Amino acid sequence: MAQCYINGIGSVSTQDTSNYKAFLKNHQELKENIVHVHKPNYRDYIKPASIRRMANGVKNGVVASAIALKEAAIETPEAIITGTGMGCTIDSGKFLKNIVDNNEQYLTPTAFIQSTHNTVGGQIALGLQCKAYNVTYVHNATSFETALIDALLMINDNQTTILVGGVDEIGDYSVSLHQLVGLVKEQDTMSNGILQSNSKGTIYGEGAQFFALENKKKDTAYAELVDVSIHDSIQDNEVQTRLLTFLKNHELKATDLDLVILGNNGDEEYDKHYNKLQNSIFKDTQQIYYKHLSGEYHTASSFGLWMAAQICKTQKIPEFLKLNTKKVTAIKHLLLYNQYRGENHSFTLLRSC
């Protein structure tokens, strides 16, 4: 495999992440069952005519990706690749309401044309006048590792700037659904964060996060993304078998891992797939999460991933994202574990450079 690197990174979240200098300064750990992102100034990006006609979710991806280009010096990419688990939902829902009420007539197209998954990524390629290769993938809470294989493959076969991103948006419609299952958790359990929260479901949260991939190490790089695997429905057994698997091909074992990012929730129901590595092959090893800081939404492991990416290059890991007190000196080799609810299993491994 050919050598793939992080040369940009572009993040707006429930953090003020869009100064990608200042490393979660300011962080804020959510107290809120639903949170929104940090609005950047969308006005230093996006023409103001166009704002007003943009998704939450597009202009929050224009902005990440602009970031993350501008930062690797990259003016129009060979490849434009997103992932998303539930794309424009706001439009989506308008588009479905005037259904409704219209009884299916006269419907104007621009909430359609709005609302599909596709649009960030061409509003992305619009504004850089940018005609390459560029597709969504839509697969759950794999999406965004999806699009980041798609995008290793691609630097495999000689392509050599690849901008790959993971994007979704909180609408109200997908929000009331979410807590009619119990996936949202009850806000009079959030008081003491979400791994003391004791109780089902989780934040649900929002964000954009985009990476200039390159086949050549720049000045500005952050880490080497030397692989991604994804499984979709394993046996809680099979997890570490995986794993450890994922880990031979690329010849370590889990004592070689400087640290592992681990997707914690705080949903009891699930978290026990992190905290059986946690206490096995992980014990000695230095385990921070991201989550208390995000919110869950099916791309949030791309935040994991623009936060591994700034450990890598700083080499500090700040405090309030430990699990335990495990201390590292130097962080050369990093995993990321990711799953959903049970399901949609994703290892993702990084060398810092």
Given for the second form:
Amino acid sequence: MAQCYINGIGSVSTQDTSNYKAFLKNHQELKENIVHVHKPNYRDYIKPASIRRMANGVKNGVVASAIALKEAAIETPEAIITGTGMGCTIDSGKFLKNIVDNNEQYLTPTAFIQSTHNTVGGQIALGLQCKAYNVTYVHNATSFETALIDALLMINDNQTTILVGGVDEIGDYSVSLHQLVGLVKEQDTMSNGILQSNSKGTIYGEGAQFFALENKKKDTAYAELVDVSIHDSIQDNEVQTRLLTFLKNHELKATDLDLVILGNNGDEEYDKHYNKLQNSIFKDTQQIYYKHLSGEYHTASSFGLWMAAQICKTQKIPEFLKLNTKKVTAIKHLLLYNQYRGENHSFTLLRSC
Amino acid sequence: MENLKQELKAKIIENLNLEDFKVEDIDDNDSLFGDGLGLDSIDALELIVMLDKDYGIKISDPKKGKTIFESIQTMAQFIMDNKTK
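Mind sharing the form predicted in complex with the partner chain? What's above is the form predicted alone.
What follows is the whole complex; the chain from before opens it.
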């Protein structure tokens, strides 16, 4: 396997992350159950003529990708690979509402053009004038991990520079459906107490994280992306076995991990997947979580990877991320484990470099 | 006529997401395309649909569009002369 380095990262999230050099320095506790991104100054990255047709998710994706490419000093990547669970749901809703409201008449092009899932990847390519491989994966909560696997395959196939990211946006209509079926907590919950909320549902967020991956390590490198594994529909008791097999493929045991980054989101119905591992194979390993900062969304794990990359580089773990307190002298191997409502399990292995 | 011009300016700003403009920023004789408001071909489609939906005017000859959409003044005059609702 060729080595794959994260040489640049970019994030637009519910936290002030567009300044990646101040790693969660001024983190904010989320006080509502539906949380929108902390908006960067979009005009610093996107031409005014283009910006007026872009939905939030597109703008966030374009900004995050620009930050990642700039940091890695890449002008034009050899591939743009995007993962999104819901795509451009705001413009999809707008277009569908127009169809209904106007009895299938008077349909205008703008919302339709911007409503497809691959709009983000397309707009990034247009901005860069990049005609290279451009693919968007839409696989629920493993959309981003699928994009990462594609990127790893391309690096292994002698491609040198890949831009890969995860994007999702909050749309009023899709959120109302999430609320209707009980995916969002009914009571507003302060995010730092989310794991003690003892209730179903979670807090929902949005965001865009992009990563400049290359087969060569640069001075800006954060970590080596070692491997990613997806297990969409497995029984509860299979998670541990699959995880140990994944680690074994890299000649690692659970106790070799210096840090595990878990996707706990305070949903008492599904956090048990994490709790089982926390209380067994990871009981002596430092554990952290991140969805109290990002909110839950289909590509929230890209925020987890953004955070993991920062921790790898700085070798520092902020206290407000910790789920337990274990002595960590050096962080070499990190594992991210995420799942969404008992499905879409994924493991991502990083190594410091 | 004056009310119609104000209405058109507000609709154009809202429908075309011209975030930097306010109604008072648009002069009646400013060019809508090119150097004026900088609208493009996708905006032209939006304007054609707006005339049909809001004023019951179907533009059958695309060549006329250039004259009709020259400015707020020409648009308003065309609507006054042809509206069916």
